[in-house]
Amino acid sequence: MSIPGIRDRKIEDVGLQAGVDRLTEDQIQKTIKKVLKGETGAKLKLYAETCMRCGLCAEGCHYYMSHDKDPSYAPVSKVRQTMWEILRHNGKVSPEFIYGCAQIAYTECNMCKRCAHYCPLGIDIGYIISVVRRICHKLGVVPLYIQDTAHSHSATMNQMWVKDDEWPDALQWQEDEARDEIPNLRIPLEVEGADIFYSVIGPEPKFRTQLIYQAAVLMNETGQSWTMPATPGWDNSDMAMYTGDYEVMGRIKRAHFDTAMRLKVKRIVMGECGHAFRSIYDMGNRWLGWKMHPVRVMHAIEFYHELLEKGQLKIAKTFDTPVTLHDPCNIIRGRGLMDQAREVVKAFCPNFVEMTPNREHNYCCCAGGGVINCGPPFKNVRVEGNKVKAEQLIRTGVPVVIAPCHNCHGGLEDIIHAYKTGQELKFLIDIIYECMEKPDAVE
């Protein structure tokens, strides 16, 4: 069995061929099977049965609109395509048929959610695209560049392959560019019963650690009572959980809370990521079996809101080149940040211009759900995917762009430079470093 929407784009990957090529069907439907039966119930089978296929979902997606409304990228159809198709011959599919599913479900959709606001039933697709994930990881038929990042979450607890001796080191070099601005200022590491645990991504140390740079500066100057730590468990991100490795997730968010269980912080701060929060906040934790979070997690967003309303974030100076805000869909859609994110903005950003459409219609970066970390063979796919967002960001006619999460930037910039915007990324921590109050800094 073959995808009919699909037979004429796939796309060749040497870790969906390898998986393939070890598969039988007999193995497929007895994966499927116990997948569908062990870890799926009610929301699966209320889903399938009262989708009505329907269509009305379709211009939710970014893919959709930005392919000439081709009906293959339409949320129903990538469904339809892949799950109810399994579902309909009870799991006995060939091996071609699951190249197909993994090429749909990892690489044509961000899992963004925005679809599930046009439903008029209120289908939520992303949820049904992770199981058809799930459904692959454990046949083994996985992209071979986000199947290299899960290996390193299992191998080193971090996305980066980040050595132990790396990490400390890393926040060490830090600190010692921030003294010679805030002579006063340190990094304080394993510091038990501090208020805030202070948690970033594998790629802040790797690629962005001017991110950590203004952290600390930002803790310092508003006088937090934080920590990080030196051992493993520092990383809150995690590309196994959009694999459908969930047991892999399963250890690094338990590693996460350990950590801070271990150094009795009251919260975790986190960094300006989307998909990490979403890893932390949502998913770990239930997959560990909590029904609450056993340590208080908080995004960037949150913190930053939380200091200004408290006075403890004084601007300098306001950032006055024209602005907009891009929504995350990990912590808008996921969490319903869009006005704080929008109060921090306009704080330090008085020609704040909206996108339109904005907030929880926002649409994604297409970055996000780990497409982006399948790497150079669906670049072009992805790029294409996001035409409408390139021109919704033209349309704001403003030289720079926020984006409070990393993933975000990761999108953004393919498609600024694909179609030449002419725009500057900038994370929100930047705004506030550079407009912020900062006693302690020598000239």
Contents of the next structure:
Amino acid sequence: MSIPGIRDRKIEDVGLQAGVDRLTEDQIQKTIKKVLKGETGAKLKLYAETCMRCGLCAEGCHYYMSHDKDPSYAPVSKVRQTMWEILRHNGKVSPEFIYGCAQIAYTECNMCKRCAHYCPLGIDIGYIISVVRRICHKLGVVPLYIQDTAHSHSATMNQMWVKDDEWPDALQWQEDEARDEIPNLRIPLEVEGADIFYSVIGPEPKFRTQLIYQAAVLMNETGQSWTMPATPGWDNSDMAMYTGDYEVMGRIKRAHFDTAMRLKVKRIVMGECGHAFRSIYDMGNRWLGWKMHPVRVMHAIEFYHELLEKGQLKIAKTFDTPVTLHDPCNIIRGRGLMDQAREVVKAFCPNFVEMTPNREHNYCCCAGGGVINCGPPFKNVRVEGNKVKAEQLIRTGVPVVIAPCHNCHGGLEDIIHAYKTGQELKFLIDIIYECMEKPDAVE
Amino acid sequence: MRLASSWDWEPGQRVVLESTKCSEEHEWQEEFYASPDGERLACVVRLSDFESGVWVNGEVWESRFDRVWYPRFGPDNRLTVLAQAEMDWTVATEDAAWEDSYTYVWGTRFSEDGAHVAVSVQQDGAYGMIVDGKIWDTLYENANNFTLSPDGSRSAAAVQAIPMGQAEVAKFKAGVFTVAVDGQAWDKIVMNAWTPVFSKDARKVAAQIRLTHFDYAIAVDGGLWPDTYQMVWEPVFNPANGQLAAPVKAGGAWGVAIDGLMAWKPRFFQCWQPVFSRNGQRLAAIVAPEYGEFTVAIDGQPWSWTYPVIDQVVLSDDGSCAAARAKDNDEKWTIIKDGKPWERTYDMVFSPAISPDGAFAAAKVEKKGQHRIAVNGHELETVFDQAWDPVFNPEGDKILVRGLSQGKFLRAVVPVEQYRY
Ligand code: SF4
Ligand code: SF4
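What does the same protein look like in the form predicted together with its partner chain, given that the last one was the form predicted on its own?
Everything in the complex follows now, all chains and molecules, and the chain you saw is the first one.
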């Protein structure tokens, strides 16, 4: 069976190829039927029956817009090439077809849900794509690099193969570093009964330790009762959610919430990450059976906002360089933090310039949904797939882009580099750390 | 004999020491820890920019270190810390450090009687465990999910037995992990191994296993139960007869299998934290009969009262009574005992304790930042800035209360008969 569109741009990936090499059509059909019968319900059926194939969602998608309106990148086309075909053929599809499905689902859709805002029926293409990914996971057809990340989650309970000792060691190292600036600073480990468990994503202790340092300064200088665990369960990230390995998603989310409950904290404050927020706030918790999160979860933006409101976070100076703000999908479309984000940015940055479109209409960074984690083979499509984002950035004319999300940083860095926008990328905490009052700091 | 039987159980309250003494003498003081018997209070203090020490009841240990962390009292009231000196790490119990030092140590564990102390270790990039100063003969590429047998005679962990390079997905799928017991890896190498657990007599070890991306299993001493499942959670041994129980998911629902046979029919949306009573007669677990509704099931029968969140089930010795922490929709915590919640709710309820006969449940509770101890839903009078979890005496008619109040470390023994219902 041929798929118009994806067959013309097949990308070689060792993981996808090894996966389909083992498949038979019977196996595929059996697996598909099992997933559709056992794990989907009225929602998928309703979407399949109500989608009018009108194409209004096309302009919602940055892939479509960035690839000169190539119809095969339109949201409806992505589901037409995958799920609608699967349903039409009652799951009797070829291994080669599954390769195409996997390539589309894992690398050509960020599950950003922007298109849902354009669909007159509110059809959630991201959800349909997630079912395609679940089928591909069950068939063992997953891009190599993101599969490796999901394996790391399963073996270490974190995204980056961080070993058990490397975590507390990294925290103690950051505590030592920060004491040069704030002599009485602590990163309190394993303090039962603290108000806050500060949780981060796997790359922080590995590559972005400055973020742990800055968060520790914020916590100390605003007088928080906080702790970090010294055990696995510290990582809030979740690529298993994006490979479709919901069993591992559940396992790592349970590890995270069990850690919070063991420490008897009142809330989890998480660093600036979007996909991890989706996993904790929406996906992983619910898959485990909790309607909401068993321990209250706050994204960093909400936390900074609260600190400003309570007067605990005081501003020593403003950040005068003109800045713009990238709205991460998972916390803006997913949680509605657009106003709080702006209030925090404006409190520190008097020269704030909106990019257009913005808020819930903002374009995705094109890294999200695990796409960036599919690794080098798919980088070009990802970067080409977000020309509209680069144009958005350039139009702002500002030298600094704030993106309160790790994946967005990964995606935007590539775009900034590829399209030579010349902009500097910052987390909100970078600016807060630079501009906040630090009463205990030594000169 | 239970360790607590030798403690002072004379009813009444006494001031053990002025806890403010520590901050008066030391500019840098970390969190306090109280010994289980309530006779000692300890914390880490910084003695100079490059020197840390251990403060216990007003005295600082003679041993000094570059860094000290994780001070923990064992069940026998001895204090153990993890300590760094000249870049290397070691373990010190009651001011006596182990002879050897290591690249990194963490995760202190005690045997039930406190006589044995174990830690996880990384030595020159290889991983394993040390028990009472003796390191495993074989160390591994990676290790986690460390555990010590109840009697402290054996230790185990999930280990990576086969080296693996970056993104070697096929190799991982073929299996690189297993369980090592006292450093010896099982022959059975699998994709994932989690939560190894010992039987009471330390003769058997069981673990959760993932064989493929979709097939989960339970392993005992390296052999697998005959069936595979959609998912499994932590297995637990019956302390009386050595049977093994584990939550398993089959046909889209959770139940409990015992020694490989389905014992609780899979009918729950969720099932975890299995726990046997001390006499092995009853098995309890947290279950969700419906999505979003959690409760406790005993021998497969769920309580009718459900909560959005349930945590930490404790059973009386004969399993006739049970208690757990529960959180409601307003984010308030309480204790649910034998299917009925306490009337009052709190900002936080800590680990529940249950008397051996199950007549009383007690817990530290928190409201507006202050701690009290509550028994069967009644709050004791003393308000603490910080309290520790209550402990029942072996007869179950008194509790030991430990806490800091107005600069004093208090120890009280309170008869609980009046709170019986
Ligand atoms: S990338 Fe976003 S806009 Fe495009 S199809 Fe996927 S969910 Fe829709
Ligand atoms: S998803 Fe919505 S907008 Fe897109 S084609 Fe279907 S009905 Fe039209």
